[in-house]
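Only one chain is given next, in structure tokens, and it is the form predicted on its own.
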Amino acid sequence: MSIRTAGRGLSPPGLLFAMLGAAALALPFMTLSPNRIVSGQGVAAWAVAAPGIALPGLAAVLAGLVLGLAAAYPKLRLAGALAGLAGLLWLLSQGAAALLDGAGEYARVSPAAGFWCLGLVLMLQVADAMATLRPGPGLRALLLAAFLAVLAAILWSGLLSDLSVMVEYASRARAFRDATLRHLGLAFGSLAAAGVIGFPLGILCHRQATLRGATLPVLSFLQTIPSLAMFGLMIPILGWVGATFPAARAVGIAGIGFAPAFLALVLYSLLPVVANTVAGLASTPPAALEAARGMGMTAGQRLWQVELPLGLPVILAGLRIVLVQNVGLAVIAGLIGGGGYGTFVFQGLNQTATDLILLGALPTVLLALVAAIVMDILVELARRTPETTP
């Protein structure tokens, strides 16, 4: 497709999104079930509430999909996607209250396939419009902060309190806060530990080809071990350490819990940190190194003033991989008592309670997306650093 065609006609992604959105409208938008475990009955988007209440939300969703067709106006496509998301929020909040009216004390209402599909389509439309607009890192950070503020305001307002997942949260608010802190500790703590170990190791591997040839294959092998198997391998090892050394047991090192999950995540994190450190340092232009040597810089000065600043974008890209990976892998820690959002996921699986699963899955997805966006911003800021030779 030529630039001229894209500028005058319909947006091909927008046309695809409109078709997918129209198909999603035919799916059940919400489900109403007699309790938290029993499967619910699907309800179409136009039937979740009285016509006077449902039609404005439907109109906003349809208008958003139609506005997404305008190839020449990415801002209009973005505005349409946001209007569609607002329509989804309206249908969800008003539909939950209407469906629960007279449904019984234990009745639960949840988003169904239609809601999730429409939400995904509209979010893809947002991403497509943003890719066309290409906002700078500062504006992206501002938009991310605005999105999080709006999301927090919606949750704080109680607008969605009738949804089953929010009912699950209300009964587990303290446990959710504890799980959030534990999940953040696993994801960011393992990232910090991998950085402390991986950066010096990466620098040494960059300097010594023999060490690099021995280290990277071992770290690559660790990456091939399935996550559940890795968590399982940590149990007997740390169990023996905790049983043998009282001091280790006193600080919480045991066969199950936080320690084995943390150690497994650190091991998974080492390859991206070490490999990207080596790649980042190796990407320094030879001319810059020659100029630094000509100025009489020592090896340490060249490392800190030339190689690391120029290799920083590649190194940060490795940290991005680690952080997003660890946010997801930390869910599995719930299987071995490590805490985090995985606790709710596996409790929900055991109880066949879908909304309890969502209580753990949704914040995990949100945290991974926010982490990826923030790290992308940092990588771009690092690339904008003037790459001037000394």
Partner chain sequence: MKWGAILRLVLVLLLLALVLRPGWFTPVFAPLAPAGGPVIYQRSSLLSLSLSHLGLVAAASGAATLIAVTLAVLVTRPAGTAFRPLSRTITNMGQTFPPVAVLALAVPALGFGAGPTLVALFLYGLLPIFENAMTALSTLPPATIEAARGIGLNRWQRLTRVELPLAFPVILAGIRLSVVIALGTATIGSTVAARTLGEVIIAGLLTNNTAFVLQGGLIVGLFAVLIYDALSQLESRVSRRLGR
The other form holds:
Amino acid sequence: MSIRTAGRGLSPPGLLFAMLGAAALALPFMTLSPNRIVSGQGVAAWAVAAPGIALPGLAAVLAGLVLGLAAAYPKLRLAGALAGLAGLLWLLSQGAAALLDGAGEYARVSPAAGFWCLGLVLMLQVADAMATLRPGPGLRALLLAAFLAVLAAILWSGLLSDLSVMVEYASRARAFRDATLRHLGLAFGSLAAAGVIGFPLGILCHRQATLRGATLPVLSFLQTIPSLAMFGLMIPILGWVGATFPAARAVGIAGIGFAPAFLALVLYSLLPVVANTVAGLASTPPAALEAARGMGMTAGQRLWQVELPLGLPVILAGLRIVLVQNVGLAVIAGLIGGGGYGTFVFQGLNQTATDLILLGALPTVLLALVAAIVMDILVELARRTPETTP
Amino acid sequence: MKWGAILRLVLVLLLLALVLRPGWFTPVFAPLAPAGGPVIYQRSSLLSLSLSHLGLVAAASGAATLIAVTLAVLVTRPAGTAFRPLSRTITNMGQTFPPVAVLALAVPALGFGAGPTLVALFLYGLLPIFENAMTALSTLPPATIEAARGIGLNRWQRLTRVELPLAFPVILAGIRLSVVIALGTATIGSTVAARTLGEVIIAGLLTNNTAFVLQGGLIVGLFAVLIYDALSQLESRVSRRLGR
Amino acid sequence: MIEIDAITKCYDGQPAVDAVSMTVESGTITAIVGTSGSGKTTLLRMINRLVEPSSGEVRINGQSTREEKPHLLRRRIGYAIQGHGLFPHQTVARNIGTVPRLLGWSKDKVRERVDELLRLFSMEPEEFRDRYPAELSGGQQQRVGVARALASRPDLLLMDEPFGALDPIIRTRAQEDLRQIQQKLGSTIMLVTHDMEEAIRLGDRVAVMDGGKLVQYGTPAEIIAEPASDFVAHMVGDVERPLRLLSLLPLGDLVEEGEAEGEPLPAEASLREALSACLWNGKQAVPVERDGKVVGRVTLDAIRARAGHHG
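Alt. form predicted together with the partner chain, vs. the form predicted on its own above:
And the full complex, kicking off with our chain again.
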């Protein structure tokens, strides 16, 4: 796993990336279409702009892939990947401006398969180099913050505003902001609700085997129901509640919109929260628990001072599952009028408007990735004390 | 155990009735349908939708299993060591991609219909199986592998007669996870015009017909629960035979 | 003084501990020995009420343990178990300070006590205070476990197979250390073991349990010389009984006038060592010294006679 076992000379993953990257260069890099709906014409990477502009970008991408071959120097591989990504960005921004020049008022340019594949290959190279370098949680947090800052700066600067998806964004900036808030509200709100219900339930289940035996199968049964069916089934239930109890209707509980989506997400979240709380609390070494009891700790002291601190990494891992899962599932809310990024995704699918799909799907993916990375860092921080006794 | 068996039988019969004789349920669903609207979905037969749905899942999961296990075997051989850290990162980060987003992103690349659904199901199904297969193959009891070498099995024999059979229950758990996700994601596939049971639910959502939503939801839910249960049973039977 | 009075524990009507009565003097070590399932651990755990007795009672210095809430009772009884049971997420200092903190000692007082105990167990406070259990060797973990049990100067220290997880060489050292520390502090210790050798080596008194009953309670010499039943005899190990007995008796008892060749043994050494020396050197006797002066000899015949005395 270390650099040494990987051998000197050429890195096998690097070789794979270089070959895939070279193949991806042959694919169309960008698409130019006369308007928003019609499918367009692919343009190769070297043809997106005048050679004087395109060549430096291409050179950076190729250099990045070549640097990725150096097995013994993971930092060089990382730098190469970043240079390659910068090259891609250069080609994309310069290419968009060049292609749009004189292409008509409604013309749209968007990244095509070649761009996505090269981006993916270079991101994998980043991931591979990082897996070898193994940065600690603090450094990882710093790198994530730096990445997000650069991304924000790029979007803010208008470097990519010629791109079709950004044009789409520009015409929906307000709706996008609302969708973001709603999406976050759904994902984090349901996480919080699931925590409020799930932690006490998990602690009770840990204490009582009969309750555990009854609860966990029911929760995993809920988890099995396909999301669209679950969201759909919430509609009649909450519709009935809203219609029957005026008080419920007054706080906004109805068959359509936020409430059914929220409830569905909470139900999906309960299994990971409860199961991981139980598993985390059960991970306390039996001898430590016996000693705690023998020294005169009360049940509450044992829970707060011994079981919870020792179970924290596992409990946080459960929250990671929930958060990532909910960010993704919240998209379905778009189908039942619950808002969030799903609104754009499904509108886009309806209108066969690729850019609208991307406007919904890309932030969702980014949000899920960031949530996963942040939670991974938290889990690792919680694990910091040596937890295994030889 | 006995109650479980009875419950299972009841659910199977309920599912069969819902798919084959939807007409029987008219009185149950009627109060949920809008006044004068259709109660039972009739735009296409529920049986053909179910078969198409299950077919998509089976094809995608079958292909995913084949590729994922092959990759896991390659990565766990000495020659594949260099790919192991990368594989871990990919499985860890890849599974954070929301299935719906993967499906939606497949549309620009592949157009509408069964194609993108199949690709999305396949790609997304790879990861849990690969992860489990990789974990299982790299954490086999060393004594057993040593013994297999000791009695003179060659590498291929060790793989097919010792390593894969021992890893099978864990791989199966990955397949179960992957199939359940695929069943759910295929439902959403009907938004990109794949023929699946999601069609019924979507039709209900679009026409405010709760009867359709409930009908489709029940059928998909029952399929998922029963398939999950069947695979769990198979899994515990296999691991019991291996004495775990 | 600990008085155990007809204490009984029944599980599903079956007695696990059956009307056991015994008195433990303060400042002594009592070893409870028995096979697994003999009820020895249940007996120990009833003393600090980790297991509630079905009937009977325990009095510590005349006060019944039933008069106090169980967790408050446990805070004044030390408890150390097999595999040490240290909290993996807490440093050595925090682990040792657990009970003092529960008792509300001030921070300074806890810190002082922790350092004192670490020094007592020959672990440099500067070096060990902030380590985590996972960073210690098995022997060190065990010492920290015992130090933690002693932290609040308890009236009584209960130990359940405290050396069970240690390898033989470290175990012998740990036993010697415990003996020394007990003598220095004058603590009262009750410890459970399945190892008769350990019981004989450590105990001032040995209690043999079988099938929930106390079958014999006496000094190690009594247990070896006059086993109350075949079971006790078997536990002692019929074949090794003479050797075990000899290992308890000092040379001084059998010194007689006369000369002998070879390296002299101190009078406090055991007859077993003298026997060993005779056999190894092929001599009929070994010289004995007291305060550096040879005072006589012990003959092989005398040892033989002493060992066979009870046969």
